[in-house]
Amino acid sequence: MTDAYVAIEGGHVLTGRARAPGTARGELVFTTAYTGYEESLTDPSYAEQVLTFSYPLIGNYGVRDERFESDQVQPTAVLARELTDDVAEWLGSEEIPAIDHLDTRDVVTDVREEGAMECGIAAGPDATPEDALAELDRCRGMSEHTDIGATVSVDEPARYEGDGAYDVALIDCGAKGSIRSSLMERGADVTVLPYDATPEDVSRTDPDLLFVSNGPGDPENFEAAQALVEEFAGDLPLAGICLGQQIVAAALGGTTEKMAFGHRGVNQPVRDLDSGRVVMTTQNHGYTVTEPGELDVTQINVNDDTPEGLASDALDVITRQYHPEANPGPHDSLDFFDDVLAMADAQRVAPTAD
């Protein structure tokens, strides 16, 4: 066993076992997911965060790259009660520090009581508590990562062919691969555009739909994506997931705020206000919409009443705070993508003024 240390905001230092060496820093968060660790670890929404798994054993069905949501591990470090060798070796190969033999119950309780905190990580044979504290001193809050989109977005447009039934412009603010594949499975060709794409970039793709993806950080730092929503609202159907919902709301007169510890896991209950139906959802976000602006709240979180769905019939907008496309599930809300593409169908047949 080699030494590993986690320095938490306030100066408290935890000791664990190093499974992959290195130093790191980031916002300390947790997920309640008990499956889908490959998807969580490759979700770009975890950029600049130290991910704690509350489930005690992570890795009991191996590591397969076909389940990845991006081409790399996204958190800056990983904490767990116990990591299997498969996961530890994977994280080590990606140079992501990993620590286990921690009492993650205490970590999760601290985050729930104190909120998401800055932390520093030091793991390996030469690691010291002072190394972890030095990383903590260099840590920045999530809202201070003003250009975080550049670290998770494509640099150049990329086109993915479905069946040609629709053309979707997907603004990549840290998009999960499952969003793209969910659209393609329904016949859409998807052009993935950088997070800082201009209205001219979007217009060149001649899309039927503008879709703003999930991603990490504060929606107020995604000014270019907000500008796209402002430009095309009312002229082009709009959709968004997770950070995308926050960006769309902020662009249309709404407001957002940072949550105490966010929603991260596979068991968040969401109620549809029209039907009364409750579905279980996968979520990963630390910010939320507080005022919807020109949009209507259509769904809420059963636990805390935060907005989980927004819409506007007049503007052709549908958004979700949770992840309908989440793998390995639940898949209770996959019909969101059908509803989104139905907006494109409706616009095609809508009468136009002479």
Ligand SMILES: NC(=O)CC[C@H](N)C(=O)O
Given for the second form:
Amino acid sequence: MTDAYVAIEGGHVLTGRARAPGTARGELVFTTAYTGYEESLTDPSYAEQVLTFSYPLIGNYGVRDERFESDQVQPTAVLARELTDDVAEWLGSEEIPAIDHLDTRDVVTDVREEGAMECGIAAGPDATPEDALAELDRCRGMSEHTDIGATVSVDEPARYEGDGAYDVALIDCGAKGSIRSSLMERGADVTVLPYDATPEDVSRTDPDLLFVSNGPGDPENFEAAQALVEEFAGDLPLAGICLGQQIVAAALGGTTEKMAFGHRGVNQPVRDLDSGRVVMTTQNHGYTVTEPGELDVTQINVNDDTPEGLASDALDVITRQYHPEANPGPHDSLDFFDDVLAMADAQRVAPTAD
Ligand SMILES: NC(=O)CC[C@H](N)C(=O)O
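Alt. form predicted in complex with the named molecule, vs. the form predicted alone above:
Let's see the whole complex now, leading with the same chain.
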């Protein structure tokens, strides 16, 4: 049955089957991951994006909220070759339009050839191609969502007690839950602070480590988080993941830019420049650091040499462009969390002389 339409930048309209009704718009992105659909669908980094799964069958092991990375579905719409009833019902219950019976290989090839594109979606018994085109017309580029942080961040600080071994201030720019749990499993208490927290808000929690989370959109639109990094660099150890790496670099004299279509999937090879070791990593980003400013590039993407890890021994900073917390994806890089907490340990043992 054809009752769903995807209008892609340039005016091309794909047809498919509505699995959850509604209209939506967003940047057309993809993941090649073959598992982890619950984790990806609840990752706030996908806000204002339409997520295409290139793996042909999505939903074959059900939907369980213990695997969620946040408490709601985050992409504005979902495209697939075949969605199971479980996933379709979940998306329907969250009013997220979903379309399957699409040739998602074609969609992904288009995005890889043309670069990031906007799209409009219309699905359901009354949907028309014109509805999808009207959504496309209203779609804005990711960088134009200037206050996207407000849509994904906590409003108020929230404290999570681990074993009290460390106190981490986690700036929530759209944080995945498993960043917090990876820190707590290693003994940290975590205070999650809003994306626009002030230096006073951070100081009040008296942290051992300032951690800037992943999140959606353009790092240039996270000015408050950049100001925190500027304020605390050199005084507190700093860590960042994905958007967090971009924010930390931009705050410390670096630059970022939009990539052609980004790094997407759970098998992105990353080389550590010191050890020469290559790890497989989970990635879903459309921006990248171009100049690292005061930081050193410590890891690069094997496919395109872009910076995947940044650090400064002098300032106690370690960041990653990929997702060491996995969920979904390989667990090869979980030691990142040990490394950032070791910075907090080192600073407590040997406080810098004033
Ligand atoms: N996963 C993320 O944190 C994404 C970072 C940023 N929004 C980008 O697209 O580059």
